[in-house]
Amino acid sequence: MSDASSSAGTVGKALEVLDLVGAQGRPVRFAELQGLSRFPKATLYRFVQTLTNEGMLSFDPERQTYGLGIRLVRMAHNAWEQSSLAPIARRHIEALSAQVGETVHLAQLDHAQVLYVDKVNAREPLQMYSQAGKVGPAYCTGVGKVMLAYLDEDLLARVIEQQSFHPFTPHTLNTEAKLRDELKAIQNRGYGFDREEHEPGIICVAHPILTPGGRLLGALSVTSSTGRTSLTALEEFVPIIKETANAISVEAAQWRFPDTHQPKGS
């Protein structure tokens, strides 16, 4: 094995350990981590010690637990500032939420998942899964589906292969065929819906954020519940949602995400 391949493998395994610690949502003891990990005890211990020494994990000697380290917090903040739409979009989604009186989500694709990069709560907040920093399924969320609808076919095929199609609710699109039909409908009308597909009672209308050349940057949605509104009512917000998406796109192109996309045939 080459040095480059070995290094990449080592880095990947270390990141796997970080993901495993982070996924627990709380500090964990080494024995618990060992029970969750695929690595032998000695290998896992070596990774944990190295990550702790580098500040990527923190160790509490009193409780004998490991958690995500402060260095990761700094890196996450830098990533939020440099790589996400959130700093650009914040004032726009705040204005949108204030105007419509509902929760607004801002999301980007993270491989085959949806990463919620920002969220502005409604005047009367709802309890729901989505929070900034969380990941969710692409095939059954409004923001996820509108982003999938604007991927090129090769990338879309790879992303669809990674979807679980788990039926979260009776309304979940639980096959590739159903999802592809939905994506065609989204392309035709330019926006999409969440029809209680991920969480019972939670609905939304979503719109992609595209550069003028058609490159996907992310998506935003206006989200509410069936207890206080309907999809028909949310659909009335499409013009202002589209206007907000376009404003974010323009500012992104001017500041951090220049449009280098070349239309087909150019």
Given for the second form:
There are 2 protein chains.
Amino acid sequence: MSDASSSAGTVGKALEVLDLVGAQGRPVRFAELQGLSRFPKATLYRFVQTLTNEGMLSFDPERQTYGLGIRLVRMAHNAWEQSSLAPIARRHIEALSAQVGETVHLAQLDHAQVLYVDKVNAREPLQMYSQAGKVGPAYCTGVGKVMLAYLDEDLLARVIEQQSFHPFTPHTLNTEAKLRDELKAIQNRGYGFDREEHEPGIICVAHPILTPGGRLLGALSVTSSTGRTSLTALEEFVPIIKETANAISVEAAQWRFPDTHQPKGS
Amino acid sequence: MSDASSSAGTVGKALEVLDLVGAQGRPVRFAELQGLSRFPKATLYRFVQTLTNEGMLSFDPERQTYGLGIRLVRMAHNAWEQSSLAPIARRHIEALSAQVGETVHLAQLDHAQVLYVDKVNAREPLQMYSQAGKVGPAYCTGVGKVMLAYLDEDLLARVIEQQSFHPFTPHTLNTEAKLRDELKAIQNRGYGFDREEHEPGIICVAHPILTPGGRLLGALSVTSSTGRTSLTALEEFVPIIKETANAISVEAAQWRFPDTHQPKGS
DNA sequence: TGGGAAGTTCCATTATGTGAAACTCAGTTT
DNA sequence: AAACTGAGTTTCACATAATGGAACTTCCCA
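Form predicted in complex with the DNA structure, per the form predicted on its own context:
Zooming out: every chain and molecule, the one shown earlier first.
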């Protein structure tokens, strides 16, 4: 009961361990984990055992290392398929990318971060950091700022608290005040920009995706580089982007389950 | 203590709920879940709460439905990145696909099923069921049979027990005896075929990926359709496929972690 | 062949999970 | 408008399952 922030129950702790393994980016030995986690050896050991038995972690007996398990991949495939946004948006963002000839990102807000859930590359892909499944900062990406702009104040305050405001580039908005001003501008304008705030040379126009009721679903962006085009040129695409966002939103709203209850059979 | 098969601890039960949600393929209401799960209402409720708080499930307040959460997508990205096979194999299978001009699959064995972990489409993609993250039957796919052929007898017996032997097509090997004969043939030959055993018109050549020590890592296949080519023609590719499998295997073996322990800082 | 570190098991203690039942609160139905 | 319904939520006495210090077993390296 000391910090309510993360994980009270057993399940939460187990997931914490899972994240810890995932965060390393490579399979880890037990001892490494022990050093990183707040749990005593025996406790951690049991978690790792359980998770391995459950298929959420995989154990490599040759190397004596634990990695994220294959069951996760399967689950995530389901997650992606059933998330109301990504599968529906697919063909729309493909069409958009084809029309504008640039890379398109689809993102959602995950806690205080941007999660890229899908990406369609331009014919000549940019060399950049994003990728489906990757997370990025919210305060200095086009999609991130646009989504923040459509959060209600309570949540926004909490999310802003968690931003690092690390100055990735000279253009990064590195204070809450600057960010808040930007969010107001986005609210007025209805869309936002990334002015090389996260990666030098990378710019984008981003647009929110809202339910008809105004709830935030996610955001999409058209991304390019200063070498290829300019913000002014990208802004030309806003009408098409807006249309795409709308189309996704409408389709997502129609996405009802067949009926209140389903037949029980397979 | 009735069936030790699935989930003893709390974590296991929570994951069971998670799978249940995932299995529906669409967001579900609480009542639906209740009907499907073995847990009493209050217990199930708490699980769903916990999982939602943890970000493993997402709750849509408009529709009052639960879906798999966004945290899973993030985890899966990590899983894919740190699995010893998929990221390493990427460029190899891309090269292979470019060379042979056909679709290439990379698969691993997940319990008794084939999990497709990556896929590179030919220039003209086939209309077929596979996709990264999807699972398929082991006894009637090229990659599946090849992997079975390199399992040791103990495990093989257990895995075979779990095959349905459903006759997807007239060519499906629908008995254990037929399958066992086929596995022997594969062991002698070093690679295997799919002779329209899973989907009519879909054929492939599959090759195992083994560690230098002989442990099974996965399998890859070159897939095409009877309309486009023949098994005999596909068999021509075996040397290149074998080479690719080898290259992947070698690279996977070198894939050591930097050192026994890592610095603690972020 | 001994010292040390990694990995594993034990078990008394206690925190956590459990689930029947009671409650709330819509949206019906009478 | 009062009673009913059923989904969703909360409560609380009880029991199971998690906890972690300490002891034990490898396995490696000197």
